[in-house]
Every structure is written in C-alpha cells, then in structure tokens.
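So this first bit is one chain, no partners, the form predicted on its own, shown in structure tokens.
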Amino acid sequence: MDEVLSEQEQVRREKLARLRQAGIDPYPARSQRSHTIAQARQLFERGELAGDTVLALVGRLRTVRVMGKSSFAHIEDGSGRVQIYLRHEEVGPQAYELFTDWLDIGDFVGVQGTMFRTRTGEVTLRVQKLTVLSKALHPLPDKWHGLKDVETRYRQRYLDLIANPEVREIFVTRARIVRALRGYLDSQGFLEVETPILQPIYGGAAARPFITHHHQLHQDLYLRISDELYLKRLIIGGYERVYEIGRDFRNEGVSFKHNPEFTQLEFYEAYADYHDIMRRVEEMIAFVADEVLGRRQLVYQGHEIDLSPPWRRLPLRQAILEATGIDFQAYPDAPALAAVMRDRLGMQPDPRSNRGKLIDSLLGTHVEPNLIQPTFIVDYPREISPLAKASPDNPGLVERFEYFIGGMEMGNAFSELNDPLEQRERFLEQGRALEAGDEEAHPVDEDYVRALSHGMPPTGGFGTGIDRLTMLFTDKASIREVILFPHLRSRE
C-alpha cells in the first residue's frame, strides 16, 4: 500500500528532491564542529573570543524568521540553543536560497561564522557558511503547544525529548543517580559484577518470569527476576562486597510503579545483618541526594521529604496494628486473618492467599500510602520471605525490611538465610505452593543449595529499583515518565 503523506510531508519530500537535483547531499557522511553551542556561548560571554574568531557549530533548526535579504533562526544541539543570523550578501545567493526555500524547522545544519551580540542583547552567530547535515521529512510537534499527548509521548519518546526539554533533564538526573550509587558503593569497597540474565532457574523474588527457549541446547530459560542467587554465590566464592546494576524482568501487571522490564541495584555484604544494611542504605541514599541534588531535602507529589539519616524503624506488626487495628499475631492462619480483614476493613482477599500474602496486602493497602518520610518497615512473615533468616525472637518472622519514601515501596533487604538445610526446606515449601497454582512461588534451586552447602558467611543483602528512585528525585508519579521506552499495549 502506498504511503499516505500529509501536505507538509509532501512539501518536505519535494525539497529533498530539489536538494539532490542541485547536487547537495541532504545526508552527508561528515560534519564539522569546533565547539558545542554551550562552549561557544561561554567563551563569548567571558570575553575569550577575538572578534574575528570563526566557530563551526551544528544543530537542529528550531525557529526561522525570514526578513527579506536577512534572516534569524535558532539552532539547538545537545548542550543548548543559540541564535544565528544570515545575510544574503554575506553567505551568497545559493546558500541564502538554500536556507530560506529548501530548509525547514527540524532540519540539521552546520554553520560557520563569528559571534556577536544583537541590539537586543542576544548572543548570535553571524553566518558565513551554511551546510545541510540532515533533512527532516516529518514536521516537529507544534512549537507553541509542544507535545502533550501522554500516549504519543511514550510511544514516540524521541519527539517527547525534542519538544520537552524538561523530559531530557529527567534522564540526565537518572544517569546521575546511577553514577552516584556506583560512586558510593565503589568507595565502600564493593566490586561491581555481572551475572546471567538468561537463567535455567529463576529466583530471588516472588514474581512470574518470562520464558524463552534455547534451540541448540533444547532448554527453556528464564529472564531473571532478580540477581540475588548469583550474587550470593559470589559471596560464597570469597568476595565480601559485590553489587550489580542491571535489568530484571517480571511477567506482571503494568501500573504507575511497575514495568515488566526495570533496572535494579542489588548489593550483598558479608558479615553484615539487616541492621547494618539499614544503616548503609540510609547513608547511601543521603549520599546520592548530596551528589544529585546538592541537598537532602526534596519535594515529591506535594510532600516535603528529608532523606537525612537516621530514618524511622517500624515493625510491620506495629505498622499494621496502628493503621487497621488488626494484630496479625492474633490470627495464626489465613482463614482467620482473611475473615477479620473482610469484617473490619471490607477487604475481599484472594482466597488462595496464604497468611503472609494477606499480611502483605494489609501493608500495601493501609500502610504504604501513608509512609511519606523515609521509613524502614521491619520483620516480615516467614511465608513470603523464603531467602531471609528467621528472627531469633520469633521464628514466624524473618529479619527483613522494606524501605518506603513518598508513599511508595522503594526496596527490599534481608539478613540472608545461610543454613543450606533450612534453605532447601524453604524451597520445598515454595515448590509445593508453585504446584498448587501460586505462580509467584519460588522454584527449588538445587544448585544454589549445593553452593550454600559449601558455606556462606553471615550476609546482608539489598535491592532497590532505579526507576522508583528516579521517580522520587524528579517528582514523577508514574514509572513511565522515568523509563525512556516504557512497555505499552500494542495499538490495534
């Protein structure tokens, strides 16, 4: 079927043909640049450019104003924007016609000339030479209204980045967050490593995996849902502090805080427990705030938040009791807890949920939205924490915490279970749940148990989502705003 072009697109195609007919390559292989726009402006404004210094700048045409034999325009590169000024007698008739008749907003050009300041005070390049670098065949979003449609912004992120400079800044901040996390962990003696993304057995979290198939090996493989079990193998192997920042994949629903493909930091530290990890986490996040924001206070969705340590520690039992009036310790099995959840709170819990998942749903529904200031919720049910060490004071609980900021769960940590016999029994319990239909239950990983049987020192582990940290630091309520290319339903 023939491509249907708009009137603007047809005009641009005609200009493209005219360029080629005139012997002008609309997509040359080379360009010449002596300075970024930001560098050129800084040198000029500091008085470090002689009046006759010729600069070569490049960028996308963002505005054009033709006034007879002279024209003004703005070009933009990755560092900023600058005005350019062309006169017919200075650039020559061919180049001037090229600019006024054959180029459009959105095209990339190279310009050479000298810097000056107009009567209105605007820093400007007086063009001596103009070169076409790339002809744009589609128009940019409307310059006055920008790109506002959320669906289009996510599906065509390149247009979002062109039209909305503040969006570009989100991903600059994201990169700075990752760099700061690396800087902190490297300074503390952690080793950055890489572990398999394709795994024969998935594990390390409660999630349904994506499945793929290796044809030569005739083997189903899973995209990892967590890095945990491989990182702990490295602790067993003799490294004492390791971390990884990488992609994980969970075959679950999409929401304002969930994307099937996401970026996670996990670190593991030998001879540490969950109390040590709490201290490290609050110190690390404060360090990131210092590096990225220059302060430890931020505003998220209208709430003023202070990331300065120490953060509040709150037992899960107490948090749920204060929020709902329900003491889950008084309800030793799932049916009893589900009944009180229905009677007192009007909740309709999934009848397949075990007691641990019911407790977790109380946390998510009635506690999490109110945890605005940084808070560690500690001591979780054993049933939903198969990789965490049991509490010495209460074998029904484990030494686990999640941390919350801005009404959102941000990360998860344990004192890691290092008893291989108990770990195998926990896996078998999870395996029975998996066979009973719990798609998020942990499969039995005999190789990990074998590794653990060689001895793992007391260890604390932690994981946090880079996407949610970026949401927090950029005041964005949706994870799709902080992932360059979020997963979307296919268009019909």
Given for the second form:
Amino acid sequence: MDEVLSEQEQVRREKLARLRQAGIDPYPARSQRSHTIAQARQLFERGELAGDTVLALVGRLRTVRVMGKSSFAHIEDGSGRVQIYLRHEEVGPQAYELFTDWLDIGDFVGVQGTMFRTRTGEVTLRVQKLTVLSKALHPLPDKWHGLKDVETRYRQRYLDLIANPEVREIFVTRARIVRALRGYLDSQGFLEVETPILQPIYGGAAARPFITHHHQLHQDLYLRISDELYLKRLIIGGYERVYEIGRDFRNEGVSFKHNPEFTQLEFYEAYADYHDIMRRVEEMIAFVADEVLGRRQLVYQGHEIDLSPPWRRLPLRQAILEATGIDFQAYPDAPALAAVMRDRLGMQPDPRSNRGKLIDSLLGTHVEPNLIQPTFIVDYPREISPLAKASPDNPGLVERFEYFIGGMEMGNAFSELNDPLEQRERFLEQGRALEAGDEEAHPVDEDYVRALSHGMPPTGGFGTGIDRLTMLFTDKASIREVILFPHLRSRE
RNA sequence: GGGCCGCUAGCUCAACUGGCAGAGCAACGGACUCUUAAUCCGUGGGUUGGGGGUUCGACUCCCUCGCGGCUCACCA
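Taking the form predicted on its own as the starting point, write out the structure of the form predicted together with the RNA.
Shown next: the complete complex, the earlier chain at its head.
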C-alpha cells in the first residue's frame, strides 16, 4: 500500500522516528493522571491546593506558543482545557526540546507540575515533567475556523467533535433525553425489554425493509422496521407495561428527517386507550424537558414552542378541512378525493394511492408543516392503520394519533387492535395492497394473529423517534446533526 | 429518482470577461523566558474531486462520472 503523504504527515513521521531513536515510546500503554483538568481548575480556583502540590494532568495539545526558552500551550481532556507553561531551566533541555521540536498540536501528552495564575490571570500548570502519550500523524483542522465541510464532519465525526465543541454538546443532550425517558418510564412501572432486530416477518410500520440472510438456517430475515408486534406479544404474556429503546431500519429515502437506521422508543400499556396514551405522552415529554432543559419552553428553528400539557387535540378530518377546505368524509373513494386534490390544490397524487394514503399526503403537505406547537392529530383512516382499533362511531376511522412539534411528526400511537379475527382481515387487506404494488403494505403475520388469539387486554401503544426529539431539543434542522455517524454513500 | 448549488494546499477561503493558482491558520528555518488567534523575519507546500472535450491558453466553457448540500418526489 503506497500511501501518498502530505508534507505535514511526512514531517510528523520523521518526528515519530526521531522519538523512537531517542528511546522514547510515542505510544506508551500507561499514563499518570491525578486529576481531570476540570478537577484541577476547580481545586485551584477554590484555593484548596497548597502552592507546591504537584498534579499530573493529561490531554491533547490544542495550541502552542513557543517564545524562545519558555513556552505556553493549552491541553484539553474530556473535562476541559487548561494552559500549561514550560520553562527551559525548569524542565531541562531534553524535555524542552521534546516539546518544541518533536511534539505537535494534536498529540497527547502527560504533564506534571504545580498550578499558578499568570499575570493576565489565567489558571496555568507550571510543568516540571513532560511525557508523550500519543503522537498524532495527521494535523487537526484549523484552530480558529474549525471544521466546516459538512461531508468531512459526518465522515470523520471525530474531527468534528475535536474541532467543534458545540457538536459534543448535542450528543450529551441526546444521552440526557434517553436517560430522562428511561427515568420517566421506569418510575411509572414500565419494564425495559429487548426484542429481535432480525425478524422472519417484518411489521408494525409502513416501510420497506432491509433483507438479510441466515446461512445455516437457509432463511431470509428482515431487519426490524418497528418493535411493535413483539412488544404486544409481551403484553399478551402478562407484562402490563413494557418499553424498548432501539434501532429500527427502513429501506427508504434519506432526508433531513430520515436516516435508514434510527432510534425509536416504543411503549405499550395494558388497560390504556389512546386518550390515556396522549396524557402520558404530554406528561412524559414535559418531564424530559424539565430534566434536560430545566424548563418547558424551547426555540426550534425560530419558533417558540411550549411543551406544557395539555397539548391541543385535533381530529385529522378537521385539521385537513381547516387547512385545505376539503372534507375527506365527503369523498368516499380514492378517485373522487384524488380529483378534488388535483382540482383545488393543484396536487398530483399517485394514482395507485388508496384513500387513506391520499388523506395522509394531505396531512403531510398541508397540515404538518404548520403544526408548530405540540399537537395530537387524532382519528386516522383505517386502511393506513392495520394494527389500530376501529373507532366505535366511525368504522372508516381508527383510534390513532400522531403528535407533531415544530412542524415535524414526532410519533404515533393507537388503541391497539386486539380482535384476532379482525386483525387477520386487516392483514389480508394489506396483503392485497402488497400484491397490488404497495411495497410498504404489511405482510400477513399469522404468528402474530395466533398470539392475539390467546387474548390481549385492551392496550395502548406508542412510538416516537429519539432522533427527532433530539433535533427538537438541540434546535437542529437535520437528523444528521443528531446522529453521530449518519448514513452516507460509500466513497468508491 | 428529478431539479438547483457546491467540490481549489492538512483546515478556512480568494482568484474579474478564458490569460503566471493566492491569503490566513497549520508546517519548515531563524529571533524571542508571562504568551493566549503570541509576535517578527524567511521558506516550502497544488492531479483546482476523477476522466474526456473546446481553445494558442481552462479553476473558469462543454460532456461525463463520483461525492456532498438544499429541494421535490418518496417516507408515519
């Protein structure tokens, strides 16, 4: 493998070789650390360090200022940054030469010394001993402008994290959101479970799956598109409250709010209906806001949003009527609805769409972008909701809601269909759609129907995208900003 | 998949109507014992995303391929 090295890489390789010639291991296994940088600063600033206390700190060199026989630099560890100060007469000629000639910005070092304050007041470690912990062979991005190239930021996220501290914050916030969700659900008696990612039949959402293969079993398997059908089997099994936070995979287009793999929270609650779930969801999200932000108001893409319950509940029919003037109840079949969408709105609906899909596209194009404040859109068409219980007063609708914040769909829920015979009928309807070319229709899942036929209590279920919640809480317009390693096309 | 925009030194960006590819940071050499985007003097560094074409001459115009961004379609 003939690597073409840039000038700067060549220089660093030469420094590496010189370190080794001098008997210095540029990649030692062991390091000495008495405090994190944040701890050291705190102790010093509180006056809790005797002036002669020697601390051992570690970190990456981020800036270097050599001024003849003394030098300043900043090192950074996971907790923060601190300035270090080296004097030739204090560290000796060998260590001083190591610092000025063989080390570079980006290298990891260990330093031992005492804390003091410079004339300008900056807390600084006066170095007595300096060691190399890891030599970097590639230069860091510009110290002042950082790393801006979006493609490099995603492909080499570590550089993004090094150069752009605010990016590090995003993923701290993401972890806190997940922790808060767990905290809420655990406190409410939910059991966290893990269900299969490799599934013999996919289901629980309208999406094309990724397909893989088990060689020994000679069996095609699907990466799950949702956790739903397994979690409901656990309700059947007698757990009354279960949840799972995990990765789902959908073989669909990539966009600012879609990544092929994404993280979803789903929970299922026996003896709850979709009204109960709405109350729980608004309570849960408000709890997350309290935990993560310390308040229930946030700004998303310039919109001030208040997450305080109760959230608005708006029937889908009314939402579409208000936004478009079209009452979908007045159009009992797909061709009639498609015609009015064309004539009145100038839309060009896919002629293969069923009525439910047409209604859903009206929601997506004319309603969703304007749902800035938290809103539950309730009562969806039956034909796009094969796992939801029918509405008692309107057989064409189901007890389902989606919730929207900041113009984005954040999650989906319903009173779960627990009539096994009706469930089989719904699957058969889906099967016909699948055969007719709807690649996102559900396949028939007889094993799930059998599970239902052993009896599932009335149950409410809910799913929400962790990635989109993180977008909301970090004010990011693109899902790639909240996924550490978003999917990108391979190079070559 | 369609449309638009972009890709120039390790990083951030320039380069007029087609006329010698440049700056700052980083790097290298030198000066400098309280600097902090250190400063000062000097030096090197380019397949201008890949390939092809037009032209006396291409970063610039044309074709094509790759990757990315935005957007539409699609997508709970």
